[in-house]
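Given as structure tokens, the chain that follows is alone and in the form predicted on its own.
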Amino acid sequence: MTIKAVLFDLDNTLIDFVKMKMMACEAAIAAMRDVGLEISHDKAWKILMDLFKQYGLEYQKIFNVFLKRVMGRVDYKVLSAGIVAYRKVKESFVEPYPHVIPTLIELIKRGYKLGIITDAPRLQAWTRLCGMKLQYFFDVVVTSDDVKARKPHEMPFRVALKKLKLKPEEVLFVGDDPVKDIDGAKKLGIKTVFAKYGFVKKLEKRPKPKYKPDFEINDIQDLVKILPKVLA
């Protein structure tokens, strides 16, 4: 059957998010210590990634957390240095991949829908897509607010399907996630592309994946060369 969308995950798919929170992150501790924050650099880092782990990267609050556990207090004076700080660099490191925009708008030229399947709340996911002036380019975006469940459940995925109204079997779908988005995707039958370029290591404990992807790239624009080998 004909493809006739690509769906895409969004965070180490299209932007390098986990590079992104790591460099604002930094700026947030060197900022905090700044105002008189006492805690060494190595030390503040180990707690803020153990807070990671345990609350997931997408947590608002991280920061309130991490002083607590630092201070027993929020001192929102230093709250408000690492949160200033930290949104500073986040701001201007909102930049996609390379190829990405020539690659989406050679797919748009090739009549194919896009859409994206993100676990980022609503608000996180249109700044970012704002911010690397990419709102216009898709159909659909699904966001962890507009589903009850997360990849890899297969809602987000259904969800996508729905408001495109096709089958799985007419969607390709391209992610950085063995897991979340190989194995979310493969359960609906739905191909898979998986993005090898954004591949880290998660700081999150994770299941070992069940389905292997269809294909792998090492660069968006490769996307171009498989769909005529998806059609096949």
Contents of the next structure:
Number of protein chains: 2
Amino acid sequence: MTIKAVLFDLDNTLIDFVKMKMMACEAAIAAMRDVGLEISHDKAWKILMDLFKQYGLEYQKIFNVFLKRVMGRVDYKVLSAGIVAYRKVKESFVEPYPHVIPTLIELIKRGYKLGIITDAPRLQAWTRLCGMKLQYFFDVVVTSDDVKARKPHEMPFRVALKKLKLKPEEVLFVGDDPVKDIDGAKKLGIKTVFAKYGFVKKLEKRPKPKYKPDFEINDIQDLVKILPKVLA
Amino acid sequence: MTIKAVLFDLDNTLIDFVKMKMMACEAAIAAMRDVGLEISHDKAWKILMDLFKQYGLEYQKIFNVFLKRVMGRVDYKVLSAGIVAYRKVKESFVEPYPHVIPTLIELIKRGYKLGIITDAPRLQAWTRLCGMKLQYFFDVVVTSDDVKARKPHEMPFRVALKKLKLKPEEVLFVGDDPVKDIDGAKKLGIKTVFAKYGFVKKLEKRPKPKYKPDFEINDIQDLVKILPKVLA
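Mind sharing the form predicted in complex with another copy of the chain? What's above is the form predicted on its own.
And the full complex, kicking off with our chain again.
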């Protein structure tokens, strides 16, 4: 059956999310030390990374937890200095990976519908898309808040298919997470592309995947080779 | 003959250029006064606007001329304060008009090629396109530096047609300037769309146009109504 839509994971597939987050954390630590937090950079960094492993990279109150651990309490001057520096860097740094925009444009030219299935919260997903001016490219955007479920759960995939009025065999899913993205999509019979370039940068431990992806890519523009020019 | 490409003027057609420039000038005047330039805001504003009328909105050394007029010399502390404030606002404010990106995407979906013909210098044109992440949308970008001629001269239009391998009857040109854009394109037999929304905001005096545009639009998304869905 012909592929009619290409769906993407967002963070680490379209956005170099971990790089952005790490640069923002560097700035936050420097800013907190600047207003008086007494800790070496290296020690602060180690504690923060341990907390990310424990709470996940999307945890929104990580600096609160961090300060409780380091100071025994949350000093709001220090917290705010960290948050402001963090946001400034993060905002200026939400950039798509190289070749994302021209690849999306080429896929649109070739007649494919495009979509996003992300585990990011709704507001974060949309602010990132808007920050990159990518909000107009997608026919469907499914966030974890929209479906109250996260990949590899089948719900976000089912909702995306329903909104596009397409069958599993008619879409291709592109993601960097072997379990959430690849297993999640394959379970439903969706063909998958493993975005290898986004994989290496994760922090958390991962379970073993059950399925193999149909394709692997080292650059998002490799999709153009996978997907034929003319649609049936 | 079927339309196969839509070509656009850039400033005041895709970008609200005058608004951006005026906001940046407000910031520059405030910053120059802040570091010691002794002049009222209103007087400074009037002098600056008169200089723009005289030198044109694209003149790159306008603050040098301004300071010579106001102080009798160029004080580099004042000049730099003005330039830094100007650039900061301008950079954060290069935004496409509403509906530009979704309209371009819809036109791409409908199979049209897209292009830019601008009188802006090459570097300015490209930095604005890149600032808006619009650099990937266009099959051809012709700037005044590329052809050593400005609209309504036929050269930039001819170069764009040649690069696209299209005849004048196969393209539609969209612009806000009745003489440069509409007359320039019509002379060659190119169908034109007058972007009325960009017209009112100009400062310079204009000569009278010779031709009437084929269409007038109040919002760029009106193009979607003008251009048919299916191409021959």
